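Encoded as structure tokens, the following chain is the form predicted on its own, with no partner shown.
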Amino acid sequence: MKRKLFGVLLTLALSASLLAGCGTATKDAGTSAGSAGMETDTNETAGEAVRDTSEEAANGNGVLVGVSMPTKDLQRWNQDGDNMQEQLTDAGYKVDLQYASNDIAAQVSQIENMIANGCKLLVIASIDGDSLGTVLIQAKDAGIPVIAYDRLIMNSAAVTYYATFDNYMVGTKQGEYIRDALDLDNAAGPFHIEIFTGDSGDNNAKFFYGGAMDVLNPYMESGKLVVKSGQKDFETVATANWSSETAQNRMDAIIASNYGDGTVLNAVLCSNDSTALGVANALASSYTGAYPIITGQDCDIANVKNLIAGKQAMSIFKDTRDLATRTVKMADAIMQGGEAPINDTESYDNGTGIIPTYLCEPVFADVNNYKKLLIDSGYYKETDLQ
């Protein structure tokens, strides 16, 4: 029930933005009970957009597939390039793959390029969900289908597909690590946290608080948990694109404000591994006492880095090569005139209708596993992290 009641809220906070002006999921906006797990190939309305292409594109067969990024300035988007890239070359595409520099006029253009330069399919990691509508009707008018990656895109019902992580569990392992760490059902408290989320624009970011919070809340509410700060719901808490400069300022000013007289900072709740390094970075200049718990996402090499040195405790490691891999079986579906592998129906809505989503399940590193993790399986090299 509370994971329905989490999507019910986030739908009527959609709704609302709307009439304003425009490795589980969310209650209701993650991975429900009923479908997780459970591939399906019924999807009429996707199939109805893609049925055209399918002679031309069985097997890539050098068809034209744009990939469009959301910037190069964080490690994970310019893996995931990587890794869509090399997948969709090896499937037999051919890639024209952008970085768009967090700037959404960018991205705009050089998705209306790929659309004139006549790709036939679109995957699109967004910067901010609300603010491609225009561009992706020429892609729906023009029958080109749409993949969301990691990024749902909101009000457009261009988007055909969606594939991504479990964000709402990627949040829920942050809370329930915390939760664990501090001892928090038996521990007698009370606790200070600090909370830093991700870019309103992006959906995700919605999903982590939410799946933290959910988890983390009973423990505000009885006061074993403080927020010095004050700083607790989500517009607050967010980080405009991510900046580990953003998070490092802010988090200057509440050590300043909350910490300077010798209150111990107890965990600090990071969305993702750019707003940690941010926070590791004012605490080595301005903070002196014990040192807090603090999470993260994505195994960045410089937040491993932080990990095995003790300045952060874990991370959500999400294996894009899979992800990628996911996206590209999709495409292939797409192509031939099928309907794509899914796992869930009923979880992700962005206001035009649930999109069929394909959801990889996140796991956590911390210095206990971070080898078999990453280096074992090859995703970094031993001296990449040293």
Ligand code: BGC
Contents of the next structure:
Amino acid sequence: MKRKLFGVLLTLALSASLLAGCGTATKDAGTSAGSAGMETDTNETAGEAVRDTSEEAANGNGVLVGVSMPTKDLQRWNQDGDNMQEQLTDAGYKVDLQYASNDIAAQVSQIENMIANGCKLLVIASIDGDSLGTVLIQAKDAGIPVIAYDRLIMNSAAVTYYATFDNYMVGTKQGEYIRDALDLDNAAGPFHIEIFTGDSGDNNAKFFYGGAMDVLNPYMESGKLVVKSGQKDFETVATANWSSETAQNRMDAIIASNYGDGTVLNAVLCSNDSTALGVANALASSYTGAYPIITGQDCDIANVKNLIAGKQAMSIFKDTRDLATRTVKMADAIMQGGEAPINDTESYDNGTGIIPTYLCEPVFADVNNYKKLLIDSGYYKETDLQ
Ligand code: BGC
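For comparison with the form predicted on its own, kindly provide the form predicted together with ligand BGC.
Next comes the full complex, and the chain you just saw is listed first.
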């Protein structure tokens, strides 16, 4: 039901962005240090994901797969790239892995090169979901299927499958955490909250924001939860490129205008860990009241350290090894002319129709369960978190 309501809102937002046209300019060209070269690193921490390598080894047949990742600046994409490279290689594929430094033009040209170099399949985590339409017409014309990886590619009929985590559920879990931690159903309140979501060109950000706001909106409407800055709508609380620095600057300004007089900030809804990091940095430098609840997502190493130190209340663990395993299964199915296992055929319409999707499950993480989730599963080594 709520998903449907959110779906309607999303469609409206999509129509609005279509009407407004979609820019294809560089988002932060030159500001990040990501390599545009072919990657050969392997991931020392991966390897626990369940897969039958011997069976899959027959499937790849040396076929070249282009894997396009958005940036090396945010921790998770390095893990995603490493996992994809390792698992595709184990399954018998050749891999052309490229990172685009959050530069849309670079991502487009890397994909063009992958097509020119004869790749037979593209796996793409887009920087801006709306900016790949033209290059993907080339892919479609060349008969190259495309798997949208983690982020949906919008308004392109070239997308065959989508593999991601349940993005709406991520937001729901964040919203429910704040609701329960502040005991919004029973406590008198009012409580103060501020909101930080991700890049407005990332379709996921709308799902994270929508999932959380569907939980929290009723309390905002009743006045129990107050956004003192008044900054609440998606575009206002979006953070370009999910940048920690941008989030930090906005939080600094919010503290100066709203919480400098001793007003207590009770919670900050952050859609992911990079924004949570920026918010925590701003709080450390200029907020003196009782420490708020901060949410996050990804279980980045810096943020797990903050969970342990009491500077972030929760995160969401998305096991990128599982996402890679699911994506390789899709690749195998496509290469064999079969159908990949999917578990969602209604949530993700990219503007050309519903894209068959596999949703991996996001898992709540906090100081009490991080060891089991992250260390025992081999995702991190204990020393990574020291
Ligand atoms: C991913 C998140 C990530 C964010 C910034 C989103 O598309 O789903 O896991 O935190 O991008 O990299």
